[in-house]
Every structure is written in structure tokens, then in C-alpha cells.
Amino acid sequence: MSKFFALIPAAGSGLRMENNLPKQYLPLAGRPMIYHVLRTLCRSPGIASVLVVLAPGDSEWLKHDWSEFFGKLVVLDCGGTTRAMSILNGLKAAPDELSISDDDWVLVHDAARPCLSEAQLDKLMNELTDDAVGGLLAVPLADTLKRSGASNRVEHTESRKGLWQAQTPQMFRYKLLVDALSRPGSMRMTDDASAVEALGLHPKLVLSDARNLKITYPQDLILAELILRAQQKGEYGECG
């Protein structure tokens, strides 16, 4: 039977933040950012080990205390100029004692998705656990999409029909992934479904909801924490 690992690569800076902690260390709801991702991936019965991918150097880690993820959290300092990179080197730099076969499956999640839920991680896996290729994390597009020319000038409206905004969890076997992402030019491809899809497969979108938002701008960070406590409450039912 095939095991379940995460990946969470957390060698970025976070320009766009205007902050010079890293993006993935930000306080939110009274702990760093990536201490929400770790605390859902960590919980989850189905999945053996989370792998966190830092930049090489990385001090900002060590001054948190993570012991409460003892037993699942393996922490690797192999990070990349980019995020494929980091994912490639995190999947070879996978300790020997995890016993990483082939088939087993990989959930790449980004550091900056913190209001991932419990329901959301369960029904991808569920849902794709039988399948041949693996998905994505995924929500219909809602909005007017419009195509900006000269002068910020409005172009054309493009149509939204069949258009999808792509979360993570990504989740793919780990071949596959390993595959897909030695690719030449999938270093600069910025979710592991490209990279996949390179390769003419595929992959499942599984419907989530804008709750598993990513974190991009200061002002994100306070929707952030509102669905966080509503989370911590009990106010969210299951997504999609």
C-alpha cells in the first residue's frame, strides 16, 4: 500500500511582504506562518513524514520551538534558488530511513497557504488515491477576467469559462514528481502540476474553496487569521 508524505518548501524570502523576515516566519495568530501548514500536515493520520525545505543558512528556524511535530517533522537545509528546485532537492535529499518507494504519494504545499483545513487535506487524498496521474487542489474562477493593453487600458475581457485557480496540496507519486521536475526548463515553472502536465499527462483538479488562500500581501495576513480562529471554532464544515 502506497504512504503519504508532505513537502513544504520554505527557502523563499517573500519579497512582496515588505518585511525582511521571510515570508513563511511572519507572525500570524500568535505563531510563524509555517507553524499553521505543519500543525494541519502533522496531524493528519495519512501521512508518515512532512519534509520542510529550508535555504541553506536558515537561522530563523531554529529560534522556534517545533518539538510538538516530533516523530513526523524532517527538516532538510538543501533549499533552491527557486521553488521547483527546492522540491527537487528536498524529494533526493529524503533520508534513507523513510523508505520513500516509487509509488508512494507526495502533497507539496506552500509555506504561505496556512488556512489549509483538515476536510480540504482529506478529500484530496481520498480523492486521489487511486489515481493514475494525481491532482490539485483547485477552485473554479469567480471573477471577470480582463486583459489590460496600453495605459492599464482594458484590452479585452477574457472568457472564464473552464478556468481553474490552481492551490496546493499538489500530489503526485514520487517518481513522477521526481520525473517531471528534471526536466530541462521546469525549474522555472511555479506549481509541480506544470511540470507534470509537461509530460503530457493529466492531472485531477479536486475542488476546494478561497479559504486555503495564499498569503502574497501584508493585508492578506489579516483574512488569514480570521479563518484561522473561525477554523479553531469549529465554524467551517467540510469544503466544496
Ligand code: C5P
The other form holds:
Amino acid sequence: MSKFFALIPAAGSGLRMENNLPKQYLPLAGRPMIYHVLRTLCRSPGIASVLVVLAPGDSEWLKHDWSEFFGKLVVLDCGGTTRAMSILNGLKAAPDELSISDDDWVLVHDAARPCLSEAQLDKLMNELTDDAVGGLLAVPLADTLKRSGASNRVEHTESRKGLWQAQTPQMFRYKLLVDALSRPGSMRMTDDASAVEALGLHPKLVLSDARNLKITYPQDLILAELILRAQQKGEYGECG
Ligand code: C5P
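If the one shown is the form predicted alone, what is the structure of the form predicted in complex with the ligand?
Whole complex next, starting from this chain.
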């Protein structure tokens, strides 16, 4: 039986957050942002270990108490200059004691998506466990799309038919992910599925919802805090 591992690339600087503290450490609901996904992933009984990839020389990690995750958490300080490089470095640096085999699943999840719920995680793992390729959480596009021309004037309206917004976790088998990310060109890709698609494969889209939002701008923190508080109070329904 294939095992499940999670990997969190957390070596970014989060420039768009207008803050000197890297995004993954910004305070959110009383904790550093990355705490919330670590909790969700480490508490999942299906996940064998959670690897976190930090930037070399990260001085912030050790300022916080991670002891509740001992036994499940593996910290690697081999982040690269792009998200894809951080992930590839982390996959290659996974300690031998974890005995990750080529067919084991790796769920790559961004530290910048702190509101991932247990239900969303379980849904992804259940829907893909027997899949030949793997896939990702995603949401069908809801807004009307405008193509801009000069001076932010609308050139035309794009069809949103068949368009989805990719989220994380993105779940692929260990060897497929290493092979896909090792190809020239993969280092600039903004998600893992794109690298797998470049091999001619078709990852599966698993229906998620907008609550698994990505923190990109300061205002996203307000929404994330509301979602986390609702989760903590048990007001968070099933996804999809
Ligand atoms: O910057 P962005 O929000 O797209 O980053 C997505 C995720 O990739 C974040 O968790 C960030 O820490 C991580 N990342 C990384 N190494 C980089 C750049 C981003 O691990 N060089």
C-alpha cells in the first residue's frame, strides 16, 4: 500500500505582503500562519510525515514552539530560489528513515493556504488514492473574466467555461513529482500540476471551495482569520 507524505514549501519571502516577516510567519488567529496547516496535516492519521522546507538560514522558525508536532514533522533547510526548486530540494533531501518509495503519494501544500480543512484534505486523498496520475484541489471559476488592453480598458470578455482555479494540496507520486520538477523549465512553474502536465499527463481536478484561500495581500489575512475562527467553533461545513 502506498503511504502519504505532505511537503510544505515555506522558503518564500512573501514580498506582496508588504511586511519584513516572511508570509508564513505572519500572525494569524494567534499563531504564525504556517502553524495552521501544520496542525491540519500532522493531525491527519493518513499522513505518515510532514516535511517543511525552509530557506537556508531562516532565523524565524526556531523562535516558535513546534513541539506538539514532534514525531510527525521533518524540518529541512534546503529551500531554493523558486517554489518549484524548494519542493524538488525537499523531495531529494527527505531522510532515509522515512523510507519514501517511488509510488508513495506526496501532497504539496503551500504555507500560504492556512485554512485547508480536514474535510478538504480527506476528500483529496480519498478521490485520488487509486488514481494513475494524481491531482489537485480546485474550484470552478465564478467571476466573469476580462482581458485588459491599453490603460486598463477591457479588450474583450473571456469565456470561463471549463476554467478552474488551482489550489493546493497537489498530490502526486514521489517519483513522478521528482521527474516532473527535474525537467528544464519546471523551475519557473507556479504549481506542481503544471510540471506534471508538461509530461503529457492529465491531473484530476478535485472539487474544493473558496475557503481554502491563498494569502497573497494583507487584506487576505482578515478573511483567513474569520474562516479559521469558524473552523475552531465547528461552524465550518463540508466542502464541495
Ligand atoms: O509566493 P507564493 O505565495 O506564490 O508562494 C507559495 C508557497 O511557496 C509559499 O508557501 C512559499 O513560502 C513557498 N516558496 C518557497 N520557495 C520559494 C518561493 C516560495 O518555498 N523560493
